[in-house]
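In the block that follows, a single chain appears as structure tokens, in the form predicted on its own.
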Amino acid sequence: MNAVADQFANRGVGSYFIYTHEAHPGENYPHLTSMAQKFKHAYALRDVLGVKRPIVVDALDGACHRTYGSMPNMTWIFNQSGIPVYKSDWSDASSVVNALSYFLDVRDRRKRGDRLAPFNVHRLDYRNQDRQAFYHGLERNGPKAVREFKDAFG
């Protein structure tokens, strides 16, 4: 997602990472019990995974995360008026690029004088599922994270 943020930064698109909680806590990154610990985990996310976008840290009780759907890896796009125009229950760079390109085209068309009316769309997108990278992330959190995930999902 860093590359997506870089690709669209010169077109007036801001991108933020909201750190909510550890989806799969383990010995290295345990369940969060304080804001100090939460900030420490957010700094590690930045440093270990190379997140370049500004990281906003959610409240300890996850108020922001709950407000926006509680999914583990969501992406939202808001227009300049603060209205949500895209919501995905999983972050996928291709889907986000497609949506940003579309909405920037809408903005350009309106500047040219096109009269556009909004409508809602529901579509199913597909993402590559890299199990090896996923398990590598679980291992980074610790053996407890791997064990609990395998016990829950096989």
Contents of the next structure:
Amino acid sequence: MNAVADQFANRGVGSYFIYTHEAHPGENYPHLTSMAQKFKHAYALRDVLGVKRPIVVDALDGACHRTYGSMPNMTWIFNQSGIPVYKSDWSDASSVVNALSYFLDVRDRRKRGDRLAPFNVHRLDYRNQDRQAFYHGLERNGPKAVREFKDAFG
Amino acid sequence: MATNDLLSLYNYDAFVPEKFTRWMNFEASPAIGNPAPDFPLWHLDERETRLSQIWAENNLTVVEFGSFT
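Got the form predicted on its own; any chance of the form predicted in complex with the partner chain too?
And the full complex, kicking off with our chain again.
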């Protein structure tokens, strides 16, 4: 997703990361109990995981995250008026690139004088699954996170 | 729900289905095409901002929600 941000940065597209809560709390990154801890974990997103986009932190009770569906790693695209034009219950760079390319083309078509009316689309997108890399990430959180995920999903 | 209950339930201490599935509610999330709800957020230096300030900065804004873990 960092690369997507870079790819579209000079085309009027901003990118942010909202830090929510710990989906897989472990010994190294336990569940949140304070805003001070929440900021500390958010810094780790930047310094350990390498998130290069601006990171903002939700309230401790997850008010924003909960209202937007509470999925552990979801992506939304908003227009400048605050209208969501894309929402995905999982973050996938290819899906976001596809959506942004489409919306930028809409902008270009309007500039050329096309009269366009919005309509709704519901579509299944597909993402790569890399269970080995996922477990590697869980190990960073601590053995508890690995054990609990295996218990839940095998 | 009492504030302390909400804080501890949302910030669950173990990834077990009875603790995390209650929050996964994407079907009830704001609709595409309608004005989105606004919320306060905080930069890493603890300056307060709002989601509305973020989406107002550019023609389009990609917002990824996630955690460290």
